[in-house]
Amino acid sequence: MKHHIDELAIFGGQPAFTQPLHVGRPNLGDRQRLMSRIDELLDRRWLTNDGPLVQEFERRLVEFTGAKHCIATCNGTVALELAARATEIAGAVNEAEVIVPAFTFVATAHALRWLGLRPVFCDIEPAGHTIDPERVEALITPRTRAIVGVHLWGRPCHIDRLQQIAERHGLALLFDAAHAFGCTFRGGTIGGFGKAEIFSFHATKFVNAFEGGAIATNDDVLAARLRLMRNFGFAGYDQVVSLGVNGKMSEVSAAMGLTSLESCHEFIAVNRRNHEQYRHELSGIAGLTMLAYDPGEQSNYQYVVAEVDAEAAGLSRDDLVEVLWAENVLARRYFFPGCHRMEPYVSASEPPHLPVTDRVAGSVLLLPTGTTIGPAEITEICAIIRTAVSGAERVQQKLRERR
């Protein structure tokens, strides 16, 4: 393990890891069980169109989340688009507005804009990085049709306060729950809140379906509408009764989803172990603060998130990312620079004043976790960070030379 600054790769030493360590490296689950499912679906020659594995996956999601309905889709972005259509947010008025945090994956905003909706970007809370309910109400106009809350890092946003605002103003409330599968809010499992909650089972999620998503809802009418819409509006053979798209999940994705789901609690245990080790080994490093989890709630511990105070650490978040990448530790700066500073939004109007979002987007550092990362790797990653911060002045000088 590295203990001297001269051994860092940026000073000519060998990278700590011969193979890159990624944020979001896929968890695989039981490979034999997955291959058995794939063999079975090939033998059936039923590869898509609401096959038995998709139906089983949806049943298991209902059991897991406690939601009345879970509608599997090809990915989370299409799931959000379908939910916006089915709740009649899209098409209500031209350029209808939806309040959404700017600190989220750009797909949240893109899905809305793709439907002709106008995302109105809201600032976030500094502690949990989720949408700030105190800022939401000030953004409501006669054109506002909905609020989309985003659960982040395996931590729910303020569901109850957003629900109160939505009810007071007659707005639809949806949740992007891509980070929150397996998590709870006040003891209730994520999946049953708002009009609908949207899950992602992309390969980077701790439960993945190669590529996939789902919409969870307790609304019978909405669920029936969603099932029509994800399959071109077909209500039966040769019977098209509504507008729709191809949003279906394939059988092979469901095979992976089921296999992941079966190992879900194992994945959470590994994530939690990793998070606790990072928290212990990064403690006391100047300018580095890890986000904590609420011990009263269940979490998937999917992300190891730290904030870097450049003044206290002597290095910026981007400096640390460069050091880590040189060591083959592919740390990430998530959601930088914020959706409000990305296209097409930044060209459409002057970016809104979102000071917390701007600060967090410039300071957040995500570190590798998941089943491909073990205790030895975490100890080495933390040693690299500690060494870099303790020798911050020399590191900064070397980084300036490299640039």
Ligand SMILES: Cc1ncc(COP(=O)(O)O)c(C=O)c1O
Given for the second form:
Amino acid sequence: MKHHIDELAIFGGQPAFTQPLHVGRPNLGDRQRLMSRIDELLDRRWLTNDGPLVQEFERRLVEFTGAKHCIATCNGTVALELAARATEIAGAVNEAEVIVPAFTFVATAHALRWLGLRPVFCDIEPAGHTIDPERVEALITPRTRAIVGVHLWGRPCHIDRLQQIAERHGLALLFDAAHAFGCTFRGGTIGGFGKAEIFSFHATKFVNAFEGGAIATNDDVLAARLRLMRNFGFAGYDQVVSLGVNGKMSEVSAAMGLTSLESCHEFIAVNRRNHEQYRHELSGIAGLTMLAYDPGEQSNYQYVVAEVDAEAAGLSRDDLVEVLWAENVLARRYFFPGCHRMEPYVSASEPPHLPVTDRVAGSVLLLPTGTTIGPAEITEICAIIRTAVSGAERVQQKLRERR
Ligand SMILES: Cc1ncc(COP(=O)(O)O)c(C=O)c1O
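Cool, the form predicted on its own is there; where's the form predicted together with this ligand?
Once more the chain from above appears, this time first in line as the rest of the complex follows.
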């Protein structure tokens, strides 16, 4: 355990880990179960096009979320594009506006822009890092068609307040729930809110399908339209009745999705235990605050998010990332510098003034969690952080020399 500053790798000590510890390292579930599903799908030679595993995966998603319909897709980005098309947010008016938080994975904004919509970036609220409903109304113009809330870190955004705003102004409301599979809002499972909610089952998500996504909705008409659009608009053997794309999930992805889903509660229990351990072992470190989960709600605990106050810690978030990388702990900043400062948005117009987004994008530190990391490794990571902060001045000096 690295209790002394000279033991840190930046000062020449051995890295704490020989193998890198990643944020978002995939959980695998029961490998034999996965292999037997893959064997079966190969025997069937039904590899894609609404196969039995995709159908079963969709049934399981419906059971799990309580949403009336779940339409599996090839990834979360295409799920969002399909949802925006099928709800007619996109397509009717060119350059129509959609209000989104700037602090999210860039796919939220890109999916909309790809359809010719203009993302209008809204600031977030400091406590939970989700879109600040207080700031949404001021961004509404005659061109606004929708609001897309993002349940960041598995913490639902202010669904009820966004719903009120959307209703008051006649706007569609969608949720990017890529982080929030298995989470609840006021006891209701994520998947049943707004016109539709979209999930990602990307390899880095705690339930994964290699690549995959889904759209959850309670609207029968919308679900039927989404199924057509996901498959080029085919309504039958050679009957094309609408515009569509290839948004289908493959059978091998569904095999992984089903296997992953079967271990979902075990993954959540591990994430929760890891989260509690980090909370306990990082407590009292100057300038470091961990984002808490609401104990009254169910969560997947899939992200361990700390905020670094550089002044109080004596080290910036980026300093700590550098210290940790030298130890083979691949901690990460996330969504930096915010979508409003990324292309193509930053060149299209002067970035809006989003002080909370800018502060949070500069201070969040994500630490490794999931089934590939154990208690001893977490203790070591926390000790590295504690030791670095306690010797902040010397660490800073060393980092300056290295740069
Ligand atoms: C918040 C958010 N939205 C959208 C996506 C896009 O999902 P996918 O990678 O499955 O396309 C992701 C994840 O990757 C995400 O984190």
